[in-house]
Protein chains: 2
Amino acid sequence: MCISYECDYHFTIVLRESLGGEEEEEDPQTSTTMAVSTIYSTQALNSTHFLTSSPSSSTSKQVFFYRRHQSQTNRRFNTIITCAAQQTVVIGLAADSGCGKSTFMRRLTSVFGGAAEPPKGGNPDSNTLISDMTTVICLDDYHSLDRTGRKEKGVTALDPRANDFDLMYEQVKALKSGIAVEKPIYNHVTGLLDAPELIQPPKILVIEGLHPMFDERVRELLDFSIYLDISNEVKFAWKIQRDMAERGHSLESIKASIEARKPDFDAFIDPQKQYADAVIEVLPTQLIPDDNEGKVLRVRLIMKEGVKYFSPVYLFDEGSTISWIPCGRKLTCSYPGIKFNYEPDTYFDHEVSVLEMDGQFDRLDELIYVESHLSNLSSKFYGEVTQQMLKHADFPGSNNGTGLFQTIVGLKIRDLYEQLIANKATAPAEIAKV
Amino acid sequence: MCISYECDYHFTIVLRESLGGEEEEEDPQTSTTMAVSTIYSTQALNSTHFLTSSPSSSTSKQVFFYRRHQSQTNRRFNTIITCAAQQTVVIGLAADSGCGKSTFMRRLTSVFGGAAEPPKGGNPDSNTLISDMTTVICLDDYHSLDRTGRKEKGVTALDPRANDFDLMYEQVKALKSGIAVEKPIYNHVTGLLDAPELIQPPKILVIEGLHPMFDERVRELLDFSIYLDISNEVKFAWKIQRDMAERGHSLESIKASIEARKPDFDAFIDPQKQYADAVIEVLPTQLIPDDNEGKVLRVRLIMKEGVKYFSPVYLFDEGSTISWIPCGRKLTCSYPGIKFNYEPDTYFDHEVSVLEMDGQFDRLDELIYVESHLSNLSSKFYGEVTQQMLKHADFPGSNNGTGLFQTIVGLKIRDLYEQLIANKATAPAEIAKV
C-alpha cells in the first residue's frame, strides 16, 4: 500500500499462517489478528487501522504478524511485500567483553557521520547507541537471567541458558522488517533487567555482544557479520590494563576470571567465528622476538569471499600472496617497523582473503602512504581511511591494525548498505511477483 | 668541422700534447703527426688529408692522436670537439665463460631489432657480433698470450698478465670516440691470435668477457656495466650440462677445471662486480628444500641507485620491501611455484634495489601477469617484455629469472642509450666550450 515509489517507511508485510486444513480466507487489508506476546508490541502496532499513521510516527506500517511457534512445522507462510523501499540492514558484531566492541562501534557510526548517543530521555543505563543512520543494541539486553539468577543457577552470561534467543530473534526480525520494538535493558551497573526501551527500526541495526551468530534464526537475519577474535595473550594484557590499572583488580583475580570464563567462551562464543563474514584477529607481534608486552599487535582481517555486496580489500594484487614492509626509502619507521601481509586462504572451509598488519604507525598521517596501496577500500574519496583514523586518533588502537581494520570494515558496511538499498530500489517489482 | 648539425659520423677530435716547455704551434687542421703504434691504425686514419673522406668509409674523421705513455705525467691535453652529434655508447658485460653471456647478448641485440652476425666476409672464427645498432666484441680478443704462451708462463686466461689492457683501453676509447679500429682476434678453436679485423664504431658497443671492469681506464669508458654472477652451485650444474653432456668431459675433469680456475677467478674476475651498475645473481632455488638439482633457479637483479639515465625497476612500491607469490586465484603455478622479492639494500657500500625471482613459469605467456605488476621497465608498449621473451622462448633461461632480467636489462640499456643520445643532441654547444 505504497502511495508513491519514493516512500521510505510505507510498506505492507503479510505473514499468513494456516494450520493443518484450516484455510483462513481473511482479507489481509482488514485483518487485525496479531500475536505479539513475546515481542514487545510497538505503538505503531497498537493501532487497529493500519492504513492510518500511528500517532507516534510519521510513517505507517501495515503488518499482519503471527507468532511462529517452534512446535508447528507444517504451516504455510505467504509473504506479500507490496513496497519495501526501505528495510533495516542488520549487522552482527560478536566478541567477548572488554575486546574493543564499543570503540569499533564508535568508528563505525563515525563513518556514517554524526556521533552515536543513548536514547534521549531514556534509562541512563541503556546500552543502546543511536545515530542518524545506525542503532547499536547490546545483546546483553537479552539476558534472561539477571546477575542473581545466573549466580543461583550457576551459569555465566556466556551460557545460552542465561539468554533469551527467542526474544532476540523476534525483535531483530521485527526491526529488520521496519517494526519498532520494546527491548529490555540489562543494567550492567545493578545486574538487573530494567524496564524496556522503545527501539525504532533504524537504517542500520548493529547487534553487538556475545551471541549475535549463536542462534541460527538470528544469524540468518544478519546482512553482515563480524567476529572480533582477540588472542588469549592480548586479551590478558588488555584485561590487566583495564581491570588492574583502572579498576584496581588483582592480577590473580584477573587470571581467575579469564580462566573461569574460558570453558563457556570456547563452547558458546568462539565457535561463532566460523559464521562471520569478517574476522578481526588480534595477536601478539611477530616483529619483536618473544614479545610478552602485548603493546605491539599483529592484526589480521579475514574476509570471506563470495559474500554478496562485500568485496574484500586487497594489497597490490588481488588473490596473490604478498608481504610488504612499507618502511624504506619513502617511509621511515622506528623499531620494530610495520609489516603487511596479504594472501588468499581458507577459514573453516570458506575461501577467504587475509590482510595482516604487524606493528604500529609512528605518525598517523603516514597512514595515507599505506592507504594508497590498498584496493577495494570502498572509500568515497582518496584518503578517507586516513581522515577517519586521524579524526579519532585518541581512540584505542588508532596507531595499529585494530583501528585500521575497524575503519575499513566500517567503510565496507557503508558500501554494503548502499548497495543493498540501491538493489532494493530497483527490485520491488520483482519481489511483488514472489 | 661539421658540415651540418644532422651529421652522424663527421666530427673532429684533437688531442694535443706538449712535453715540458716544448710548445707546439702546429695547425691542428694540417698536422699529420700521429702515433698509433699500439692501436691498430684504421683505414680512415691512414689518410693524411683529414678533411677528405677516407676511401673505406663514407664518413670523415679528423683526428690528431698522440699515444699516451704511462711514464709521462706532466703533459697538457687540449681536447677540441667541434661536432659530436653521435658518439658510441659503451656497455660492459662481465662474466666467467659458460655463464650465458652469448644468450644475454642475443636478447640485448633483439631488443634493438635485427639479429647479430659475425662481420661479413671476415674470419669465420671471429668472436664479434654485429647488428644494426650494436657491436659486441669479446674481450678474449685482447689476450696478449695465446694458449701456448699461457701454458709456458703458467698463467690462466683470467690472469691480467695474459691480457693487453693498454690495447683494450685504446681501442675502446677510439671506438667510443667514433674511430674505427683493427682489433685482434683470439681464435678459440686454435688458441692462437689471428690477424685483426676492422671494427667500425657502432651506436652501441658491448664489450663482454672476463675483464671489462678490471682496468680503471676501460671502466671509466663504460656508460653502463653489468656483472653476471653465477653461484658456484649453479655454475657447476651448468658446466656439467655443457661439458659433460655435450662435450663428453668427465665429472672429475669438470670439477678439477672449476677448482683450477677458482683462485684467479676470485682474485681478478669476481671483484669487478663491485663496479657494476647491474648485477644478475643466479642462485639455487629456495622453494625446494635442499635442492641440489640446480634446475630451478633463484635469480636476483641488483640495480645500483643514482646511476645517470638508469632508473631501477620496482615491484608495486618503489623503495619498500615486498615479497610476492603471484600464484593464486589469478595465476595457477605447478610446484614449486614462483616467488618474487623486491627490496632496497646495499651492495659494496652502494645503495641498490634488488628484484628477485625464484622459480619458473609454467607457461611463458603468464609472464604478462608478472610484467603488468613491474614498474620502470622502460618498455615502449604494454607487454614488450613478454613479447621479447616469447620471441626467444627457445633461449636458455626463458622460463626463469635469467631470461626475464636479461630482457629487462636490455630494455634499460635501450632507454639509457636513447637518453644519452637525446641529451647529447641538446648539449654540443656546451661541449664545444670545454
The other form holds:
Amino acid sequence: MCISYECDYHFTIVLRESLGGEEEEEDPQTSTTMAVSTIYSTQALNSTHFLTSSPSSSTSKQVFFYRRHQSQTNRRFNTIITCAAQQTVVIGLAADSGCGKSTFMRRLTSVFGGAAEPPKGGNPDSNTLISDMTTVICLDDYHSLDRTGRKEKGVTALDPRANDFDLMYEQVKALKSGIAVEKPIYNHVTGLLDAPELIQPPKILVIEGLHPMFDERVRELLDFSIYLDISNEVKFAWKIQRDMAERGHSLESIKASIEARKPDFDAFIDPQKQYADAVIEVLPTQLIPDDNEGKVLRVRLIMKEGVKYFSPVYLFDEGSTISWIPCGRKLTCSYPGIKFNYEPDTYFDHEVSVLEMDGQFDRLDELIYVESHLSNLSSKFYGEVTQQMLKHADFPGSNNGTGLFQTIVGLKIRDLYEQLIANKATAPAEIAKV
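Any chance you could show the form predicted on its own after that form predicted together with a further copy of the same chain?
Here we give the lone chain, stripped of any partners or molecules.
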C-alpha cells in the first residue's frame, strides 16, 4: 500500500506498507525489498545526503536524513524529516559577544510563556534554550574550528572561515520546514566541539549569535531580524562584567580579546545591522556632560518602515518629531533624570522611526505612565509592558531603555508571529475558493 504525506509544502514522503505493517519499498533497479522510505522533493537538497527509515511496527511519518559533514573531527549529523502542519517562524538576533543577547532571549521567551531551559537529559553545557513555544539556538554551535583550532590558524570566532555557514543554512532551513536536526554543540567551557543534540522544529526558532544575517541564504530565511548595537564604551563594561564574573577570565585577557576581535567585528559583524528590521542602539548618556562611567545609558530603538506584519512604535503622534521630559511628579527618577525623543529618520538608506530614551527609572511600577504615551506596542492589555518589566526587575537593563525596548520588541515579535500564523491559516481556504 502506498501512503503519501504532504510535508510543509516542500516534501512528499511516500511510504510503502506491507501486510505485516512494515514500511517497505520496492527498488525499481534490483526488484529487491528494502526497509527504507523514499522522499520526493520539489527542491534539490544535496547529492551527499542519504535516507533510511525509522523502524516502526506501524506506518511512520518520519524518515532519517543523513548528511556527511567533512571537518577535522569527521562529525556526522542526522536530520529527521517529519510532517508539520505549519512552518516554523524564524527570528534572527545579531550582536557581538557580551552585548546582552542572553538577557534579550530571556525576555523574549517570557513573552511567549514558560521558562527557557536547556534540552532535558542532554548535554549540560548545551547552549540551546527551549520553552513552551520557542527554541533558541546559539550560532556559536556552528563554529567549524574549536578554540585550539582557531588559535592554530590565527583566526577569531568572528571570522567566517571559523564557521560552517553551509550547515547553518541547511539546518535552519530544515527547522523552518518542520524538519528536526542534530545540531552540533560548541562548548564554551572547554572550547571544544561536543557531540550533536537533537533539535525538534518549534513554533518559533530564534537564532542568536555573531552571524545570523551574514550569509544571504540564512538571511532570507528570517521572518524578522534584530541587531544589538552596543557602543565600544558600553560594550567594554558589559564584557568585563560577564567574562570575569561568569567565565573566570582575567581583566588583561578580556582587554586583549576585545582588541584582537575589533578588526573582525568591524568587517564581519557590524555590517549586519544594515539588514536588521529593528536595531537597539546603546550609547553613553547625553544628560551628564563628559560622562565616562557608563552607568547611565542612552538607548535608541531604530525600527524599519515597510516591514510586513511589523508597525513601528511611536510616541504621541506617528511621524512627528517629539522631545519629551516626563513629569517628575508622575515618574520618579534621580539625577540626571529621563528624556525621550521620537522622530522619523533614514538608516542605511531605509526609512525608519526612532524612539530614544536617555536616563533610568527609579520605580518600575511607575513605568505605566510612559507606557500610556506610547502607541503600536502590540500589547494584549493596558500595562502589559510594565508587567513584563516588573516580572524581570532583576534582569540587567531593567531600569533603562535596554530592558524597555527589548520588552517592546518581544511584544512586537509575538504580534508578528500571530499575524504570520493567521495568514497561513487563511491561505488554504483562499486557495480552495479558487
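Everything quoted here is computed from the prediction, not taken from an experiment. Throughout, rigid core stands for the largest set of C-alpha atoms superposing within 1.5 Å between the two forms. Numbering follows the first chain given and starts at 1.
In a rigid-core overlay of the protein, Ser253 has its C-alpha displaced by at least 2 Å between the two forms.
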